[in-house]
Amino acid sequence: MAELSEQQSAVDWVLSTTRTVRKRLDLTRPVEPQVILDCLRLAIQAPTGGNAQGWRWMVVTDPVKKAAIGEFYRSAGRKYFAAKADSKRGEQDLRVQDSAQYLMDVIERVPVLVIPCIKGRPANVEQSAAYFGSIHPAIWSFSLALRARGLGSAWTSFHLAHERETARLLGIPEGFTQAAMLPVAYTIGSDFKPAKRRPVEEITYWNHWDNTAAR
């Protein structure tokens, strides 16, 4: 039982303290090769619709890709928060910009970004939660494999306004859709703590909608 209450409380730790990080990411530090592959062998663990394993992974490390995937990022980013310039945002919505807009400053700067491939694209929307359903957990292990090593990561999509030139400069064959990118660092400190959510009891429905009583 020891054993058993000590693994619970690893695997509780990576999963209450894996943060989005953005501004605690380390731009110096070099991330091993070795490292990626491990948190992705692990990330390959995860289930997938049909047993297909139809995911491939896109590491890139080379500074003249990066920046020019850098630029699609920012193109991107840009556009989005010029739409929610008008909108009144509370304090909790301005801090997550203000962290979505540095990354956007320093994205090319990130040691590593990677991109989580898979093969074929849905048809329909009807599809989407199956096709999408085989990647985003892989893609979530890699983040909590990366944690539990000292590494930090964020989910980002706004590269995928410009998935055909990301393909071309990068070679992804057509067949493959790019379900999101990663950028991934070392970490400045590591006194993560869980983040501030409302009481799993209010938002938790038991046979009826809106009914909160476990019975």
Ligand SMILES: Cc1cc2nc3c(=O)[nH]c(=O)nc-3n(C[C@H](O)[C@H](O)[C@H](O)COP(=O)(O)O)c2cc1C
Contents of the next structure:
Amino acid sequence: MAELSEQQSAVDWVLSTTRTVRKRLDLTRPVEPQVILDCLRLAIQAPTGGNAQGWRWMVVTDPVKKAAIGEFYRSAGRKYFAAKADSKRGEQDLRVQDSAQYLMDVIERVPVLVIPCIKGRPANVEQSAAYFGSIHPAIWSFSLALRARGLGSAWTSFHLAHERETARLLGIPEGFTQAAMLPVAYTIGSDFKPAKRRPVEEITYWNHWDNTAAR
Ligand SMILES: Cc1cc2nc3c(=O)[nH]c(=O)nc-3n(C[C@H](O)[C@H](O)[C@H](O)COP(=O)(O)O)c2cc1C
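With the form predicted alone in hand, show me what the form predicted together with the named molecule looks like.
Next comes the full complex, this chain leading.
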């Protein structure tokens, strides 16, 4: 790799070490509202289709509401893992499952739950690319901004099985779709490592499908 400036190295560090954090979320350290706003201020620099910016960010800190969402999350998570119970899984899968089940157990104790919402609802696959493409980049930017400040999160979707009940609980109006839920906390330690991935050279094709010879 080419030599990087300090600034480039800092960006690469955040990009390569922003992991899904579950067991190392600090459940005891409060998260200041200001740090959430700072990260969301960066997140909304992300692009949106047609520059629509139809996002709203639901930040949940109320213990009673977090407990209710925690029940929705657990109930859907249990069904997900029950459905997978018979499938053959490798070591990494089992590690992820163990970590995901830990998060299910403690979800309401995570200091902040952030639910990104976006106006409308996609009618079909073609629309859904632009639709979710108008909130996912901002969600990821939010995760990166958290990482840069010593906080962590996990992109989760289990609670969406109870999207309506969650909307009722939080007063989210009809016409807005919940895209994910991010439990947010300071992390215990910050020595996260790049994940194992297939070499990029194997999955990048140049000028023709399957041609991995860079030109
Ligand atoms: C769209 C999406 C939905 C996910 N939903 C959940 C979830 O409901 N619960 C959970 O514990 N993790 C969830 N994850 C996290 C993945 O399991 C995680 O990315 C995977 O374990 C790889 O870890 P890494 O991001 O650190 O490489 C989700 C991730 C994505 C991108």
